[in-house]
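Take a look at this one chain, the form predicted on its own, written out in structure tokens.
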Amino acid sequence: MGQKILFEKIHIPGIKTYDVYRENGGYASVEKALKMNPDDITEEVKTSGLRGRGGAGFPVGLKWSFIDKKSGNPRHLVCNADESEPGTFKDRYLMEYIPHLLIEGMITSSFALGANLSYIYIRGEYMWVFKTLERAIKEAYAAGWLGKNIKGSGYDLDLHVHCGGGAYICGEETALIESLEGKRGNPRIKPPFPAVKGLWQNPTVVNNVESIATVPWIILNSGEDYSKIGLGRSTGTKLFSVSGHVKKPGVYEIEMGMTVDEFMNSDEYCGGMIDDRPLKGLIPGGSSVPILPKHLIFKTANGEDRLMTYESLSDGGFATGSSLGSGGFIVYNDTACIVRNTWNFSRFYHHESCGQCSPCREGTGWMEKILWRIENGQGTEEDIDLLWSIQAKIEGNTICPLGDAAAWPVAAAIRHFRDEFEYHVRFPEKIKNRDHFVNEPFEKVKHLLQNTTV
């Protein structure tokens, strides 16, 4: 078993209790963060090494250290738990069953940013974690961890959950801060950035829940300790979000650099393939991620082992490789159909998109359009083409990575699967059937391919 910082005390019976949780050690990286200089928590973060888990993985202490301090506004601090990202629920699990650890975070890393008002911004979909949250910050209320001058430390902090209207945009910090205000959920152009001008126009930090729930265990160790765990620049534990066609499907929490190998296949995790059916293709980060053919997920294109950290997962580019994303682990067996799959993400994009920037408005839409036509049988090899065009027209042409994460796995499906979408094209009557790989998986039927032409 690896080490666990964010999972160790999850499973103690009433652990989301104030009571139980503060038995167990709870609110002690509080208690040591007031009686240090904000300036050295940051720097704690910074070197731990600590890395932005909702997908981008920029580093956590660096991001603080460009809040603008000189110009006297009040500061915030913001709680990314809007977790939209097709395949990631990992943050549900933490604010579900242990929520005063995220709460705890959300204290001290406050009090590292001088920020008085803080916010956490959960997903509309998780009413129950809502109500969850908010029983937890009412205990610690009571408990003098909230309020004014908690603990007589001369610190005061209000801490409130905003509960957002379901739209996947607003897990852009910029287009979140904007629902928070009120307004409908656009990302903002930047610069400015939220460090500088964020919420009302003040310095603003935003970051995901598995990151905040991290900073407890850093203060109280130390940013050492933590850098000491994982491999390189991928220090510490991350959570994964599993699905698909393993054999133990859920959330692990598991120190980086761990070969996808062994993740994937050993019983201490997801235990390998369901029906021991051969392994297809793996998304590895979130339905925004590329997907990886099954030659290259437990291998890179060098033939080195493929891990479980930001820098092999994306070894090779988008080319032969992908991204480590939001831990979103989605994995496909030879029954799955990649081009029903790359439709319902981009049926879901066109959905989300918020409409500010034409190549996202309407080049998700028109993608969503020929993956439909394709996987009812009524696509031509022409579409496959036009497929590409788009999706190269839409990345990195929008104000938000919207787009891109629309792009991404058109893109990325097609590089990696074109020959399935030429079967589609060619052999229309072969897949009207909607379990038409359960039935002749792909394996078996692409030799037609060889045998016919457009």
Given for the second form:
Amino acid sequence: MGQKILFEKIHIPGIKTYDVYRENGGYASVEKALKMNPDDITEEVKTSGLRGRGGAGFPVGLKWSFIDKKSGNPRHLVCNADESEPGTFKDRYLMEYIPHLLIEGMITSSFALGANLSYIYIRGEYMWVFKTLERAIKEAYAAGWLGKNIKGSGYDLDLHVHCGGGAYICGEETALIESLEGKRGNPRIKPPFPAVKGLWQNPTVVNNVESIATVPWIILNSGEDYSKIGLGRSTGTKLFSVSGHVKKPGVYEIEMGMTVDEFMNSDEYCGGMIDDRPLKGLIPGGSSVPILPKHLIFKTANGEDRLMTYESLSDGGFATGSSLGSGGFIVYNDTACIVRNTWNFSRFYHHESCGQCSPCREGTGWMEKILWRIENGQGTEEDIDLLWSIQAKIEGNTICPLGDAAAWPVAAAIRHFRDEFEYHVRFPEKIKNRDHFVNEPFEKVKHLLQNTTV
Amino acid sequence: METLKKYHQDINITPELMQRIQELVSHYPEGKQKSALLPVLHELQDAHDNWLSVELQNKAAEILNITPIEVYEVVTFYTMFNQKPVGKYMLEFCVTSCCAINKAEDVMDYTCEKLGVKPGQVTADGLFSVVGVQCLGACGYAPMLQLGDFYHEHLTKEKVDQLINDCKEDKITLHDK
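Alright, leaving the form predicted on its own aside, put up the form predicted in complex with the partner chain.
Below: every chain and molecule of the assembly, starting with the one above.
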């Protein structure tokens, strides 16, 4: 059993309610923080080594230290609860089952930043969670943890929850800010960064739900204690959202540093492959990060154990590694079609592109079309190279990382599974049914590729 | 701009709805009432058969004291706002990867066939519509659909049958008010 920080109390009956949460030590970090110097809180978070849990992994304390405290403009903390990365559903779980943990984290973090007006931006589809948070915030106001002069400290904080309207792009922090201002979610050109000009041009910090929910533990214990959990620069615990072909999908909290093998195959976590079918691929950090083929999942290219850390999951770069990303852990067995799955992702990115930058607006659509052609047996050998060329022209050429996120899965699929694309091109009659590899896994038919030439 | 003649929406802003809207607006500083636009549109849509006519969008602009174009550009950007009538029960199936490999397309096809509609269409009685949508964040509980404010997960054909029956018998709560 690894240490639990976020899930320590999540299974206590009634923990959703303020009374039970408070009886179990809830809001203690606020009591402690209000007696501290705000900058010391930021220091603790820096010491902890906590890295942003939304996907980018940027150190949280460092991000806080960039907030402009000199201009005297009002400051804001905005929690990014727009969880939309395919494969990721951990924030929803936290907010649904222990909403006060996030609210406690918001108060402690807002105090550190000197913010007096903060928001939780939640995706509109999580409407029942939005309502859960609204009620929990009302309870927190009633108990005196929000509002004017919190617990006699002289500190004022208003906190509200805000719902989006269904747009993946609003998980990008500047798009989220635009959306919170009541506009289309078009990412802003940076600089200026939100820490200087964010919500309503005021200094703003945007942090993921899981990051903020970790702050209470760090304040109650210490940054140093937190930094001792985990491995190397991957400190602490991390939530993984597990989906796909495993026996036990769900959300798990683990101490970083466990092997991928243990996480996937132990009964305590994923429980191994469903129906004991062979493993084919793994996306360890949400749809945007490269898919790993079977031989690179449990071992890195150097033959070392692949670990559940930022460093190990990205070991080998994109050539032989991937990324921890948001912790959206998607497992595919031999019945999955990589071409179909890549088309599925390209359709997603095409749908979600905001349309500001041509490479992304046009490129995502082209990739979707070409992938659909290949998946339906109408592709050519040149289409595979064309796909490669398009993804390479999107990457790095857009205002925000959605373009990169759309390009990477396509690149990785071609890099590691090119033979499946070729099979689709050469044997159109074998892939007519969308369940082609369910009926006849690729492993069983790939020998056909050796017998023919184009 | 106006709504196509073949669609009609009766606009009714009840005192309760107005009070709720004022509460949402109060969450933002003086002069920043535009920020309340998305939450307010959700409330207006929920109270008006789950769609937003041009006239209702104009009403939102009037309430928030912003120009109509500021509302239109938002309504057209976000997936959740419907610009024409949808079924009273709109079954939104997630069709992204993790759901797709768990037979989401089969369950959705089954539902369409059962209701006699194609994705995007509304049944003749106005009760149901079916749409495929992008990842809803329920990947570990696939396949799934969204209906109103709630998710229905680990779907099977039998569960869809049951859900459709419950809708017909008016046993389903759409919104958590």
